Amino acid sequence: MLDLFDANCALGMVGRPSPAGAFLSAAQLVDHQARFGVSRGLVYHTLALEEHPAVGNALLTEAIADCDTLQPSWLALPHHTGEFPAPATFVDELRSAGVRAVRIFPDHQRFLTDDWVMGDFFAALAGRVPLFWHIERLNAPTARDIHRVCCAHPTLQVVICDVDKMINRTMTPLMRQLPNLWLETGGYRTHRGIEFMATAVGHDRMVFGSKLPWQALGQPHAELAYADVSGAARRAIAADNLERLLAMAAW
């Protein structure tokens, strides 16, 4: 069986479970994963998306103390309204929990990439930690939002999670121009677009994930299992690619 690290799930109560449910503990989350072997899991907490993410990364540290397979992703929020740590000392804090990712879900939480908003928060974790950025959908003004972050911060990496179907008009030329640029799997329901990326862009930065537990896991599974490429390039986007992401953390 296909070893996977999921670089998309999450664990926690949700306002409107999908049909994979909820994983209201780490454990939980473990078992159902493991059915498709997916063996790792850089995980969230729903409460860090449905509620704040001051609440979600803290539930999210004790749920998962205990739990070897599954590594920490924390949230993050602008600060300027004084409800999320500045992002010196942002940074302070993921270095001090080993938490080696961060996401934002702009379109989510309602907050702008602009660097009049996000800049300084982006100029500090390039170099130092991966962004996982949460998308709604790939529209002129998100792809644009991207193409400037990833250009004014070339040490940043960006990983583009939750993407929607219609995507490689746009998603090819980004990432082609912008080396510090990830595509996420989990959202990707182009026909045979695993196979398309790999060959129009290269394998080597593409990530699996599942989206859990907003959607099945069987889905983006099969989308990798069955993508007519090399058996190299399935285990570099399986897992290789995530954890030679990861090890780019600064600790």
Given for the second form:
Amino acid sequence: MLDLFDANCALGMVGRPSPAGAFLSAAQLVDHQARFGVSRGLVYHTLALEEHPAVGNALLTEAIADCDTLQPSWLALPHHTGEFPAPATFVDELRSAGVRAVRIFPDHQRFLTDDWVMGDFFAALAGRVPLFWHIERLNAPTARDIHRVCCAHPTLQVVICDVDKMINRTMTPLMRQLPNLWLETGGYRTHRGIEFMATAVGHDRMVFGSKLPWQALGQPHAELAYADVSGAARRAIAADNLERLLAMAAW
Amino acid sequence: MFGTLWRHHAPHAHRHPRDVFAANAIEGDPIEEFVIDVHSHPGPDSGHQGFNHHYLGGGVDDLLRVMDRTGVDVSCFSAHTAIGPDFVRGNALVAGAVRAHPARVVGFAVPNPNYPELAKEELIRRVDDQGFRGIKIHSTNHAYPIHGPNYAPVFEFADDHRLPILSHTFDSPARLKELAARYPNARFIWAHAIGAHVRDPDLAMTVRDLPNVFCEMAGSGNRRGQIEAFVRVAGIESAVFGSDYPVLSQTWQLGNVAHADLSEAEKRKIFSQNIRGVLGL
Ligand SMILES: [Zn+2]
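Alternative state: the form predicted in complex with the partner chain, after the form predicted alone:
Starting with the chain above, the whole complex follows.
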């Protein structure tokens, strides 16, 4: 059975759960993941998304305090409104909490990723902590934002999360031109998509994710398990690439 | 707070013994049981890839290779171009696949109701002469209403020939009920029924009482527990497996059903038993 490191999972209550519900504890999430061979998860708290990062990030620390297999990831916002720490302070908080991954949901949490909004934040993360950028759709503005941010901050490692299926024509040139860009596979349900990206861009540029608790894990699991790629490529996507990304963090 | 209550040491996979479907899927092995995919749209193996988005392959030979990987024994083919611009060309492509791979391909003929005379000829030629065993309609792509007059002869043909009709929609549970009653010998397969059900929960309740209606499970990122919730209301007998290859991925859809929180016997019904007789397999 494939050993998996889940780059995209959340615990906590959600407003609109799937019929199977949400994971109200770390134990519930870990037990569910274990059924599929997911031995590690890079997790965030649902309230960081659905309420506020300041609330959810703190709850996450508490929820996984004694869990060996879940690693924390924090959500971030722009700091200009005073609701979130300035980038230097935030990086200090990440370091002291040992958090090695940061997520942004700009569409959902209503901010732009232009440099006049997020430039200082990206600069503070660059070369220190990978950024997991959750998108709603790879439409023209989002694709152009990704291109601009990755070009402007070449040492910022960016993992695009929650993609849809019809992305190859835009995602392929993005990935080819931006060596600091990775693709999380939790929403990537394009026919033979993993196989295509492994050939077109490289299997070292994808990380497995589940989109738990909302999405049925059997789907992204089968997409990787059945992909026509080498065993080494499958293992890299399953876990090794994410391990390597997180190991690049400065602490 | 949780750490004082528990500590996770090792995966507890032994708590959940896997049935044959989940056991094969977890390893990426072909499913060893008989599996039917009621919903696929191959194109020509011409070397060009994709249509309104890019994917590798997408042709008849590509689909057969994917079926070998997943262990899908039989797929119901209706051509991609048939549900789009050229139904005659598409039906001809499927006719070739039926001839070349009779054990693995069930042909579903596509009528475009905007060409009623030609549609009638196509159904007769494909079903009566070339052994197609189903009909696929696409009211959205062909921009023609399900209850429009040019679909009536199609339903009548299905009723006369006791054929399944696959469609991405039958408008509403009420419309489906009306059609199922008016054409009792036809079998209606509602594709992507999960998505339709999420939009209108009456669907599962309606299907429950209609023996000639089936619901196909393919969807774009089905939510966790959605299949299970659906069959609990609709009844397991109404559920069938389909992929919508290559618009969606057969492997993705297979994983959804294979790993669903259902019994092996229930999955066997979804993967083949419910629809096998309808397709004459
Ligand atoms: Zn279809």
